[in-house]
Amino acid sequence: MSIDVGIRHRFGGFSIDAAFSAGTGLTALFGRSGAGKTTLVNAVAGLLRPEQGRVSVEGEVLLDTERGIAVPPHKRRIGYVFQEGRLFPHLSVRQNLGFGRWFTRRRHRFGSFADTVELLGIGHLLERRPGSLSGGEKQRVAIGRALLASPRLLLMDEPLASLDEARKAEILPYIERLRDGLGLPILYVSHSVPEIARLATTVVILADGRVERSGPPAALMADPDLFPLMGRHEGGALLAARILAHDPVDALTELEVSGGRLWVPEVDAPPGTQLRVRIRARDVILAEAPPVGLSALNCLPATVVEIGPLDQPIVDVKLVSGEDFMLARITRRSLRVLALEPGRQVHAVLKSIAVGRRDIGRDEHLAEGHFERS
């Protein structure tokens, strides 16, 4: 399963020129406010006819503007998630979920009526209508109805934007069931880093309408490089980890990384599940040897891979641990007295408290290939 997309479309003193390629996961489309994310969807949908481009799903062409091919929304079997539900406030919520099912021609159909409810938790909600539902229940309810139209491609543009940290909170664990049960390929347009850091598979940095950068997010979040366009203080590590136990009477998760071991508050998963944790670099102590006689439950070992620029009074450090890169941003005198360099063999302590809940997403995709021996 793949996907091509080239755009290019101005309007007003705005222009975009952009291209890139996705397969089957969660390909983010990442970028501050105004950087062309929903010009690109929009484009991918059909609802914006661009000035020259061209957008393929499994090799078939849906746009080609030099070839004259434009094939019509409603024929391109694309489903979209926008930022509201956009239910039909009339209809309950069975109706709601019918409504795409009724536009699909029976060939191109899969998945049940009941797989998919079951799928995203709203076997309650179905004779409830929409203005008795919380955000997140609308959101999953408009997933729902995207994916009962068996679309070959999920759009979602920003569908945790509208909603605050609880509710996101829920719904997150629906769209990694998405990206890792069905095998379809997702564009999520996000501006948020911790999003991305949870959900993507791959991640396309747009900024004024270019693509800056794509790669995988541990790559891209660990690249100095790229805080201007994703924030400073957003930059870390995300580490493939396995759960190896709990400790019921802390309330801590044992983790495996491919450089040690981790503990952080209780996943509520069975030992085995695969996970990516995310590790922001300003939570991260560097020292010489394993400390002794801290509250910080967690340290692994590392190597110095690079520092960087020096004109400025916090420095960040990029580190490699087992098989992962991690960043520690520190102080320019620290790094004066403990004499850091390329090469040099520390320690990277981190709390058990500095990984959020919201920090620690299931994903039997980024760990694969770390946790092969027994």
Second form
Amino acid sequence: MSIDVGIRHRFGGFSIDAAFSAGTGLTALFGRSGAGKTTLVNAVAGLLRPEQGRVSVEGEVLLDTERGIAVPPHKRRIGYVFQEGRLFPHLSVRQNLGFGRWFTRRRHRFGSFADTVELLGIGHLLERRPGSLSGGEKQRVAIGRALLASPRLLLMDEPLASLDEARKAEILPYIERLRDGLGLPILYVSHSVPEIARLATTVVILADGRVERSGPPAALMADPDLFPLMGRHEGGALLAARILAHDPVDALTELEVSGGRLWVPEVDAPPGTQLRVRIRARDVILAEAPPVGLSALNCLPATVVEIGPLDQPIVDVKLVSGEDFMLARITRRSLRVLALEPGRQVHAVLKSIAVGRRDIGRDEHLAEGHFERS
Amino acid sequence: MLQLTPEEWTAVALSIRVAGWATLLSLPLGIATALLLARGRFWGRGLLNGLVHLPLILPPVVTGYMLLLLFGRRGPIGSLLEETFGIVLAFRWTGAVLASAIMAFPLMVRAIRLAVEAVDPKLEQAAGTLGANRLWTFATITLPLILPGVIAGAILAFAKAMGEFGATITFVSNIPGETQTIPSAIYALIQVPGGEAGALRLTAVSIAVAMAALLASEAVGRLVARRIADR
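In place of the form predicted alone, output the structure of the form predicted in complex with the partner chain.
Below: every chain and molecule of the assembly, starting with the one above.
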């Protein structure tokens, strides 16, 4: 399964010249608004005809301006979940869900109506009209509608952007299920670091219509060079983790990561569940020795690998703990007092409550190969 | 006093027949024109818009006279129609259909066009990504969404066609049983002594029809709008 996209387009004073490939899993197109993310997915969907470009999915060419090929949107079999849902107001939820299925050839169909409704938890909404649904419900119906057209690729253009935190938290698990359960490649547009940290298998960073970098989210998030693009406060590490046990008394969950164990606020999943945990650089404290008499519950042994530029009062220190990279953001003074340098053994201290619910997502693939020893 | 005479009944029945056919026949063209004007980007769009609205501005007698010149038995289109299809429009009730359809067309197109402009093209894009081609998208998304406008436009056009006078009398004259619609009958009645009672009765019918059409148009519009409203 592969998607290859290369597009050149100009409009107004803005130009886009970007190319990327995506495989299975969720490929996040990340960038600020105006970076060209939506233009790219619209070109993939066929809603926008770029001046020059080539789009192919599974080897089938959908667009090739040089050869004069431009498959119309309705023949591309590409699902699209729009930011505003775009449900049909005159049709019931059931009719909205069935709309695309009706145009799909029998041999292309996958997933049953009942399973999709179950997956998205929208069974109780079927007879309602879109106008009476909440934002989160609308988005779930929009996802179901796109899925039931049996697409070979799913595009999601900031599907959570118009929702509040509670509604986002309601939908994120469903997107994780799509990614891990259906094997359907997803192109996901977002400008939110927490979202891509939680969802992305691969991240393509766009800036001013160009591809700046691409790679797995853990590597990109731990790269201080990318902080200006990702936002300083959001940068940090992404660790593959597995639930070891729950402590119902204190409402905590113990996780295993490659560098040791972590206590985090209780996660609603059975032991053995594989997770990804985002740890922001500014939440990590460095200590020379395992601290005593400290309220923070977590302490991972780590080795300093790289120290960020010293011309700033705040310095990012890159660590390796087990097999994962981590980042710690400390003051230049702390760096001097601790005499940190590459190769130095330290302890990374982390408060449990610094890891919020939205920083923890399910992931069956991020941790592949990590837990073979146990 | 309130009882319509057989002649008056004939005029009422003819008016309904003429207006009904005029509405029915011009509806597909009205929808197409409204779509073209609302969505189309082509050379001559302004010209088409002007042409559609011309009967609204021109003196009706001018429209009727032009119809007579073009569609009369010796007119370029009229003679062609008669030779090839054997259709005669001048001084026939079919000619009244044509005249009232043209006079009512601007009202119909305006109502439908407003409805088309209110449809979010993004919904049609979404239908495309779900596999619907343009024809299916029109049938399943656009048409149901503009339905209130289409119905309102049709009712307005029907009422307008019922009352059309100037162009009709110029093009097809005032022949009882053939081309004498309610307005022409009223006109004829007030030309003769003692015709006032009949004129008054037909006037009442006219007012009732017009009022009913307006109320129905409003009600249907509200009903359909509520059904598809985003709530």
